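First, one chain by itself: the form predicted on its own, in structure tokens.
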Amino acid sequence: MATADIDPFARFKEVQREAWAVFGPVEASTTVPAAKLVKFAEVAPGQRVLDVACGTGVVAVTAGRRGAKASGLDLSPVLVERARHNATLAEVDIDFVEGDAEALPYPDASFDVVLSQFGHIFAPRPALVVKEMLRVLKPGGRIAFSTWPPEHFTGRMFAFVARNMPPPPAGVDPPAPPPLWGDPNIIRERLGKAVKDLTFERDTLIMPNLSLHHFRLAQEKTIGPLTKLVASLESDPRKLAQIRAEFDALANDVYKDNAIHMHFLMTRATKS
């Protein structure tokens, strides 16, 4: 392979592939937002639908149960296997493959709808993932995705984790911050003139938890970047305690009635 062909984020993606393998137990909390995204995207029976960075496949399975011909792709083989299990259990036929959102293994104009729920935002280069998602979308097709606004809890949480992680090696550009995908102005800029009829809608993911400590422990075990951060501080209990206290303070703002209330943004547009 020529030097120019080497992905400068290859190591970053290897870490992501490993880190997000633990996400499975969270899938139940993402199923209602998945239904909202599929409805928001106006998925119809017979349409070819792609779920990018599909995780455990909740969006693709939801689209498939709606009658769409769905496919899903994720970086983590563990999550892809779980997605296949979910499709089998739901009795829908979905093609799930392991793959990279920045290099989708599909021909141009293959899909009527391209979706992503809190997934494509972790691709390190927004321009590249947008190019790929739009490349495989038919002209006149719809792109729709759910993201975390930077001013709300989840966006702030990912920014908090990033601030406390070691910086990238010298000479290596940092990946784009995922919460920026929750800013409508940045979304408009990233999608640009390649789309029309850009529409936004806000909603809330409700995650029941008996206490803040229950929530934090679950997040530490299932949210890849946070899992990595906690593991990196095992030999520094004072710093780890400080990180956990800061996390609890962030979460306290959105904890009420035995649940975490996580605001998210849905975006829909038509390919020009």
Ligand SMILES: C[S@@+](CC[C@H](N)C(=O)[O-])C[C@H]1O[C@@H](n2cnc3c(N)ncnc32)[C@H](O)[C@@H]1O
Contents of the next structure:
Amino acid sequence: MATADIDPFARFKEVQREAWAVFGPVEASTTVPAAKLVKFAEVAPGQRVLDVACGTGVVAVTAGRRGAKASGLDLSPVLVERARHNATLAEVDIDFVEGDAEALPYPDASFDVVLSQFGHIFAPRPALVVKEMLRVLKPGGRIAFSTWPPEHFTGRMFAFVARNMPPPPAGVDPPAPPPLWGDPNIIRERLGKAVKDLTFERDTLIMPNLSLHHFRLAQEKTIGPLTKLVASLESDPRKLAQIRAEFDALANDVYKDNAIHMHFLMTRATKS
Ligand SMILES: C[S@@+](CC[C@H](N)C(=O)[O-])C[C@H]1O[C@@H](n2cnc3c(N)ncnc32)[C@H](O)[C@@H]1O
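Please give the corresponding structure for the form predicted together with this ligand, as opposed to the form predicted on its own shown earlier.
All chains and molecules follow, beginning with the one already shown.
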């Protein structure tokens, strides 16, 4: 293989693949926003739909239940397996594969709609993931995704996790920060002239939790990058306590009436 073909983020993706394996239980919270994204994207029966970084397949299964011919792809084999189980239970026929959003295993112009819910944002190179998502989309097809605004809880939480992780090895650029995908100006710049009719809509994901500590414990067990951060501090209890206090302070701002309220942004556009 030529040097140029070697993915400089191969090691980063290996870590992500393993880290996100614990995400399964969070599908209970991403199921409702999945319906919102599928509706926002105006998915219609018979359309070919791709769910990028599908996790347990909540978006693809929702599109499939609406009559679309859905496919889903995720880095984590554990989550892909769970997505297949979800499709079987929902009695929809969906093609789920393990793969990388930066190297989609589909021919050009394969899909009428390409979706991603809180997923493609974790690909380390935004320009590459945009190129891939638009490559597999038919001209005139729709791209739509849900992301976390950087100024709200989840965006701030992922920025806080990144800030506290060890730096990448020398010579490797850091991955692009996922919360930048929640800024409409950056989205406009990243999609550029390749799309038209760019539309945004904000909504709120409500996650019931009996206390802030219930929430933090659940997040530490299921949000891969946070799980990794906590594990990396096992031998540094003072720093771990400091991290947990910082997390609680962030979450406290959005905890009301026994629930965490997470703002998210939906984006929709048509391929030019
Ligand atoms: C927050 S979860 C969202 C999962 C799902 N879309 C949902 O809404 O429930 C992020 C997902 O991105 C996946 N992921 C991260 N980097 C990826 C990459 N480079 N290619 C494909 N999937 C990736 C993870 O494995 C994980 O399933």
